[in-house]
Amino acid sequence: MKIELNKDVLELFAGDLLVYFLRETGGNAVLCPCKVLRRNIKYAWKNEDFSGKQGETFLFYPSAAKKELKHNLDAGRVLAVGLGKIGDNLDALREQLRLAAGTAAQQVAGLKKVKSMLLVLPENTGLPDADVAECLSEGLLLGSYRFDRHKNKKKDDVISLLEIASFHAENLNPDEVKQGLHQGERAAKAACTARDMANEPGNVWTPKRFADFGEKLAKDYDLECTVLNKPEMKKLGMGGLVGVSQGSIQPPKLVILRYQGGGDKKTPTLMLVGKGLTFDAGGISLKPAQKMEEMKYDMCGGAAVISAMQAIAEEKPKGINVVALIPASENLPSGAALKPGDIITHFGGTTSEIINTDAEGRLILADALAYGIETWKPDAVIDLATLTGAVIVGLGHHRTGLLANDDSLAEQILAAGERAGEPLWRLPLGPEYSKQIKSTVADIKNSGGRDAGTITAAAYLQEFVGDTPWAHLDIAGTAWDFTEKSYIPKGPSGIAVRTLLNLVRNWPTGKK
């Protein structure tokens, strides 16, 4: 879909769909700048069918009443979408705009022959002009997402696919609007890339595909890419990555991407690590058959990190360096697979007793964290993983679990998540939880039992970060089946891509 700014007179738009976003006014008539729409929508308002509430829509065909109403509107259809009440919370306003644009995308999906649309940006929302444009373009693109790559197309299955989405901003700053449109476009397309990766089955999206994608990003943009293979991992002592992959014929990969946003030694470096478990059967500690097909989603942390790097490479932010590591593997049962009771040695020498082979994500993340911190000495580290079912028990599918050893970093991530409409909730860490993962035969063990499962998993990772400011995002509850929204489809959500991008965009300058 092509996103562009339209500066023409609205009446001259002769495309398939003209969209207005109208706010809720309580008991008063709906306010609308378009006379033709205002004449028509008053009947829906009187019958309480449309009052501007969030999610409400009103569609009419102006050509059918052109002679009677004597108007010169050439659009094939006009759609009004409710914004809801406009309050003072700016993050809530951003989310209202994304939801409204997502609703517009859903309406398009239910119509035939809609190839072009013009969206009129609402005025006087209280948000900067760039933010209004950014959120609407984000919501539209995210809400238009489809994954049907593996379906044979039938005539009856064909839905409208937008080719051009124009945005009209009569009294808004055109330069700011254009900037916002493209920021929203980059963020949404990166999130959709992550969704595509997660939607691919395990026999298609393998560890090698992560490596191939990373190398292509480096080729297309100004990035450095390094891929560590199994022999190099063995030489480096990465017992977690090597061990988890033992049961699979797919060799593991450690994909490393580097973005340089400043050559100065004082330029801060942010390190991102994403769990890339392309299929998780649980290993010897085999998962139940029910819903095991969803374990192709166990790589959503890696998908979020590598897709965020795509957007970062496109935006080229100044004053920050970003290094991303995606440890990629499968976790399958076989005669060569890790067994409960085995002891492995991580990069750096820490030994770990394997209690449960289905607690594998922390094993591959630990190697990546230890190696990345020793190699690049970052100022801050964030890891993302579909790590524990326990986080779903605690937070449901509405918030990502956040654990951190640094309050400032945690606050930055919480703020970025609120701005992106991807809320998080911080859980505690402490020595009482770390005691649960102490082993009698090794330095640590990979499971602390059912109690506080999300926290003890994070405590395991904490063993490998030292004093580096670090945060862990457990996205097991939000990577798929995330809170139902107009711009979030069923299946993988692309969670955390836009949170990471917002974090990088607003990263404090100067070395900590």
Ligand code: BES
Second form
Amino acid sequence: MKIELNKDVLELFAGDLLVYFLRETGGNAVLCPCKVLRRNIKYAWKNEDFSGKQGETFLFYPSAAKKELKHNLDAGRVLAVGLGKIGDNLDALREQLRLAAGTAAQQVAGLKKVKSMLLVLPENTGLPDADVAECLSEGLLLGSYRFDRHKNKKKDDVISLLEIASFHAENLNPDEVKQGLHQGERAAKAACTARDMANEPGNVWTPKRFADFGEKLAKDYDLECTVLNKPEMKKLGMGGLVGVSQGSIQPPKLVILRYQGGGDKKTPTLMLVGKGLTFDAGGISLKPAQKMEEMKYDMCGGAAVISAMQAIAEEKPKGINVVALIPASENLPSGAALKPGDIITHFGGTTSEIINTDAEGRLILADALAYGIETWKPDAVIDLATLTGAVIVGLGHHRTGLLANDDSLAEQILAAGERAGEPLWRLPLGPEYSKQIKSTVADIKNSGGRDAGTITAAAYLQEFVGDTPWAHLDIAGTAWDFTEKSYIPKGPSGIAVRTLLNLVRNWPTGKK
Ligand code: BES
Ligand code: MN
Ligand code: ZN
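Switch over from the form predicted alone to the form predicted together with the named molecule, please.
So here's everything in the complex, that chain up top.
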């Protein structure tokens, strides 16, 4: 779908759908800048069908009463979408705009013949013009997402014919609006890329596909891509990544992407690490069959990181360098697989006793974290992983678990998440939790038991980051089946892509 700013007068729009976003005033009428819509909506309001509440919609056909109402709107349909009450919480307002645009996208999906739409940006919301445009384009594109690549017969209602969405901004700054539209577009496109990767099954989205994608990004943009293969991993002593992959015939990959947004030594480097486990059967500690198919989503951390790199490569933010690592592997049982009781050695020499082969995510992340920190000495590290079922027990599907050894980094991530509509909740770390993963035969063990499962998993990762400011996002509950919203479909959500992008866009410049 093409997104653009339309500078023509409204009356010239002769496309299929004109959309207004209207707020809930609580008074006895709905505020609307359009005369025709005002006349129509009066009746909807009287009948209590539409009062501007979040999620409400109202559709009518302006040509039906062209003469009577003496108007010259040429749009095929007019749709009003409720924004809800507008208060002064700007993050909440951003979410209201995304939700309303997502609702518009859902309406379009239900209308058979909408190829073009014009969306009128609301005015005087309290948000900068660019942000209004950003959130609306984001919500519209995220809400229009479909994955039907593998269906021969595509259902009518899932075919989006929408080819072009133009935005009309009467009294807003056109340059800012344009910039906002494109910011939203890049972010939404990247999140949809992550959704696509996750939707692809394990037999399609293999570790090699992560490598191919990284190499293609590097070819298309100004990024550097390196892929480490099994022989190099062995030489480097990455016993975690090698060990987890040894039960599978798919060779593991460590995909590394680098973006340079500043040449001098003062430019801070952010390191991102994403779990790219393309199918997690549990290994010898085999998972139950029920819902095992969902473990094709166990690569969502890697998808978030590599998709965020796509947006970063397009946007080219100044004053920050980003290095991304995606350890990618399958976790399957076989005669060659890792066994409970085995002891492995991670990059850097730390030894680990395997208690449960299903606690594999921390094993592949540990090597990537240790290797990346030693190689690039980043100023901050963020890893993302569908790491524990325990985070779903604790936070459900509504918040990502956040664990960090640095308060200011944690605060930055919490704020970016709020801004993106992807809330997180911080959990503690500490020596009492680290003690749970001490082993009697090796330095550490890969399971600390059921208690505090999310925290002990993070405590395992903490062993590999030293003093580097580090944060871990456990997205097991939010990477799919995330809080139902108009712009979040069932299945993979593309979680954390927009949070990461927000973080990079607002990264404090210069070293501390
Ligand atoms: N990929 C899973 C975590 C997971 C479970 C994500 C359910 C989403 C839904 C991870 O590799 C895993 O199996 N973790 C184990 C760890 C345990 C064996 C210590 C878990 O959470 O049960
Ligand atoms: Mn597992
Ligand atoms: Zn896993």
